[in-house]
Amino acid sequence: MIRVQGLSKTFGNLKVLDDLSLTCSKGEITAIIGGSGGGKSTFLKMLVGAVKPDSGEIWVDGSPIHALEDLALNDVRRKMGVLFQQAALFKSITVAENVALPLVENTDLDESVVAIIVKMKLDQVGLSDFDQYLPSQLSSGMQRLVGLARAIALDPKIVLYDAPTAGLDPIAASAISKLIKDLNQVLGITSILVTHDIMGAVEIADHMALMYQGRILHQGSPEELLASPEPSVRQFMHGDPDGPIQFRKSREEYEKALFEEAQ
């Protein structure tokens, strides 16, 4: 369903992705974990064609995302839904109007049909009674659910999740994680989940990939990563500050970076 080969991207002097390769199987949830600033969000932007790679290939449902122009790219994007970290809802319109946006912009459906679909999508995320609320009247967790309803409005084959549980309380985070898994099973969606919620990812993912310094360092089933003897995997999976993955740069690396920025 999704195949990435040799993906590299540099912004200025900063190499964000470095020869990254990953395959995401149809109908499965792939969780990408790793430290902040490791290239995970950039990777998601590349999957939808918002950022072009310097080199490498991105194939989504048989289409070469890395080589497509705008019109062809938009056709592929219609097969994809995205749940942004902060939900990215329009604050001045209702919940129902937010969910309806992909349908209004990408189809010629009658308003009555759009209203029925919106109600169905809100029902799937447990918010059928909140269609006339404004986003500001909802909690952060509920706003995230509205964003999820919007992401699945066009019945996409693929859904990308950018830290969907970040900043939520444990109950809301668990509810959203369970909903992601349920929707994946019921709708047959292929999902890519970028997250720092390791245990949440372990609960719902079919496959996990640890990204470090723009590469996939290790990958496998959640059980394999949890049981891995590799020091870097154990360090990240168990949240240990001491290990081969550095929390901050060494003094020499920091001074080198400062010197390069000054050039």
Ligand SMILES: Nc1ncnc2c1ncn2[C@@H]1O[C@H](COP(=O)(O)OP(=O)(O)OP(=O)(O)O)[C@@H](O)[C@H]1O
Given for the second form:
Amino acid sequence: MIRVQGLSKTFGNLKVLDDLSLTCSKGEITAIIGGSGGGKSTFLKMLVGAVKPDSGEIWVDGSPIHALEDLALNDVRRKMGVLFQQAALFKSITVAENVALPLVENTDLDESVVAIIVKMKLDQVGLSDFDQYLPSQLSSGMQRLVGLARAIALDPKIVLYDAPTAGLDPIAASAISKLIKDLNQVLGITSILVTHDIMGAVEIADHMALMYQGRILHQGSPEELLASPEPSVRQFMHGDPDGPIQFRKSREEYEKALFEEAQ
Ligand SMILES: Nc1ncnc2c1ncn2[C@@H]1O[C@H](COP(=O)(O)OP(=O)(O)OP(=O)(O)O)[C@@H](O)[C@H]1O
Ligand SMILES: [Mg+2]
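Can you give me the structure for the form predicted in complex with the named molecule, which would complement the form predicted alone we have just seen?
Up next: the whole complex, starting with the chain shown before.
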């Protein structure tokens, strides 16, 4: 289980997280949605201890991430797989070598055992035929899958996904969504999914949380959020550009700015 309490973080004079609290239940998929620049990736980086909060507590599987030193942090990190927003593969080594990296770095397993695990992981994401390819020889969707195979290489209890379907065609996107669900159900992985793909999240998430202005504005089951009469939730869930959540100036202000600039 993951529990964060009262997380705050300011970069310069930008308050990115503002007293954010959230609990993600064991074995569930928690989807976090919210506008660009809202602090979602920062939040995931905090869960793995890569970014320190200014205040607040982060508990992952009973460990206080906010208070741990690097060495102890590494032990907790091994339980967590991360699929970054950019697949972040090493370009000069093969797909198999990329997936093997966490195993080589964190275990004393024999090379032949590593090779077997890598094969199994690539098979799980449907890429076993591509083990000798370089990342650049794969499509971006396939690269994402390699990142996923690498994220699950150490059999993590928890996997964090940062926008895993962004920029993919609908078929590749739903294949990844289905894979996330399968890994969650078959391996019992507790999953946190940050995404702009609302309908993809609705399909697979057990719990959804809407992040806005550095806090969780609303949370509940996908059905609850979809049916919510709350204007800000409706706006986000149904992708309506007009509503209480401001992505830009109001139309009047925008027209005024255009008009003034034209003069
Ligand atoms: N290391 C940093 N130093 C300064 N500012 C940062 C840093 N990391 C993030 N930010 C700022 O914090 C804000 C939140 O960034 P973050 O990447 O968490 O947003 P996000 O919700 O993941 O957005 P998106 O949906 O576009 O991925 C942004 O304004 C970003 O510029
Ligand atoms: Mg992000």
